[in-house]
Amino acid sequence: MFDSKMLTSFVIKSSLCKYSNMKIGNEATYLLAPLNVSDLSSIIIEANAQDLKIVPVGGGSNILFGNVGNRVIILDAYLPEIFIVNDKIVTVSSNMKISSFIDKAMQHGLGGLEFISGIPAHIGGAIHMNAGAFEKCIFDYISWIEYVDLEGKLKKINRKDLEFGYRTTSIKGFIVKAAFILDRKTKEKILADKEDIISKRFERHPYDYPSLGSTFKNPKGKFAGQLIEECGLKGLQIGGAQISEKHANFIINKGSATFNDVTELIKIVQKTVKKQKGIELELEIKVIN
């Protein structure tokens, strides 16, 4: 048990469904929201002392919560928000929403990240997953990252010292801020590019129901959604969860979906695609259970 009096002020009494875009989740034993980096370090050190695993949570755009047990769920919601511009370099806190970051940078005539417009994630989560679209990724613009490691130590690492790939990075810890080298662009051009990307997303993706975005990673040279559709699984529903009829790589919550509903669909998709296509689909979402 967390017995430090200092940590009690960080405890949040709320269901995890509030912190996941899928709107699924129960109450957690340890749902904590540090107020600064020092608090964050203290929480991680205390969790280690108690031999408890930590789970960083930002926008919750790709996390499916099941039974989290005694995991320490750490929210970035109350960490200080940072946005500093120095020429083309923008330093930003991990808890800023992607949409806010793009809009703030636009006011300074800086752009480049419009390709991830419409993704309901925080900057920290987008970095962890190396978010990308339209043949670009967020690491195309990263300069350095500051994070608290799994021992509670604050560290700074340059892009050249990081390993990253398709939806993966080598960072192990809680990102607190990062610096981006952006492009000089007119506000008009940034706004036009942003609106174009969002329009394409709404055209292709099901935003009328809660989801976690793309459920599976695209196998090399192929599209997960196309494979799932070719296997005849588009529209398949279990309980309140459904493989979207608009985009087969999205599992949506039609109002009453449970963790088991979603995971059962995931198993069916993976088993069917493996059997019919000989391809093992890897999850893009994070399942905490």
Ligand SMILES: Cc1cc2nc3c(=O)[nH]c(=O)nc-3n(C[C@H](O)[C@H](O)[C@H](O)COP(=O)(O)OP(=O)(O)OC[C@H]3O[C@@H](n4cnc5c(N)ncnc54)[C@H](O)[C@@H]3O)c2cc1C
The other form holds:
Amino acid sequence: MFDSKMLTSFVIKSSLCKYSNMKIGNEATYLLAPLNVSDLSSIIIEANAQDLKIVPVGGGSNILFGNVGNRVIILDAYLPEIFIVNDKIVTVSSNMKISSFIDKAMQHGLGGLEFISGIPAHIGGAIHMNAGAFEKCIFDYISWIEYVDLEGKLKKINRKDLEFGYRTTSIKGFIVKAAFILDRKTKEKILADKEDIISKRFERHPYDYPSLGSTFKNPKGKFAGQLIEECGLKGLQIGGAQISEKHANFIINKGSATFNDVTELIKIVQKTVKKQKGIELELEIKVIN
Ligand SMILES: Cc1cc2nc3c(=O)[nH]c(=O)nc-3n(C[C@H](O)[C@H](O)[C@H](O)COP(=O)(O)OP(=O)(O)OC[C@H]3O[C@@H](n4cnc5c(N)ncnc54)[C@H](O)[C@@H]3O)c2cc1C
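Complement to the form predicted on its own: the form predicted in complex with the named molecule:
So here's everything in the complex, that chain up top.
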């Protein structure tokens, strides 16, 4: 069994609700926050030995927690924070918030990732999801990634050896560090680009309620939000969960949403879009249940 002495890590007795941007979740049997990479490896080795699945958690901006059973939920929050600049190459720990990374890099006259400004994600989660917006993705800037694999071994992989696509990557394990090759830009230009992106997001997305961003992936050549809107589902509410009036691909928590409210809405959307448009919408968010 996992305990704090064995792993010298934090074992947290707290609701998962705190670790998902959707503000939904119950207490987990195993919620761990390793203090260093060696602890992280030990946790993964132990999970493996007990045949338990691990779930890395970064910013929690794309995870919906249901009944997580005996999955081992591992937070990146207490791992050491790293930020090293060498010319245009910036090495950063996975637990750094995107916003902090952009701001820190800006102090060195380095930019490029402004297109994901305003996403409440961590670097590791953004890499795992290959986060993107405005026709760019985070992998455009990656040089290499360090991760602990599913056997607990620390590995480094170069971009050329990685497969990545629309919100997917081939990495299996817990990302701990990555190097980015950024662009030389003035602070003024970075700030202006960042503010422009953030204001576009605030205009289009429902930032006033908890959400997980886009619920569904865009099918080839189409926009999931548009399809959902055309099916007349905007504003549909079940319990405390609602298909946002502002952007139909966002499900928002109006205050008291439960896991079942959200998954019920997901099922209705998938069924309706399939029936009316003949298109299967694939989930972008990660449902842990
Ligand atoms: C308001 C809002 C706007 C958004 N806009 C966008 C957008 O424009 N573009 C976009 O792509 N996404 C967007 N998202 C979704 C989300 O921010 C991204 O998917 C982001 O990449 C998730 O990062 P995270 O750190 O929050 O990951 P989490 O939600 O913590 O985890 C997401 C997945 O990554 C895995 N993971 C997390 N950390 C690690 C790690 N260190 N190593 C390995 N796996 C890990 C988790 O197990 C899970 O499968 C938005 C979300 C919100 C709430």
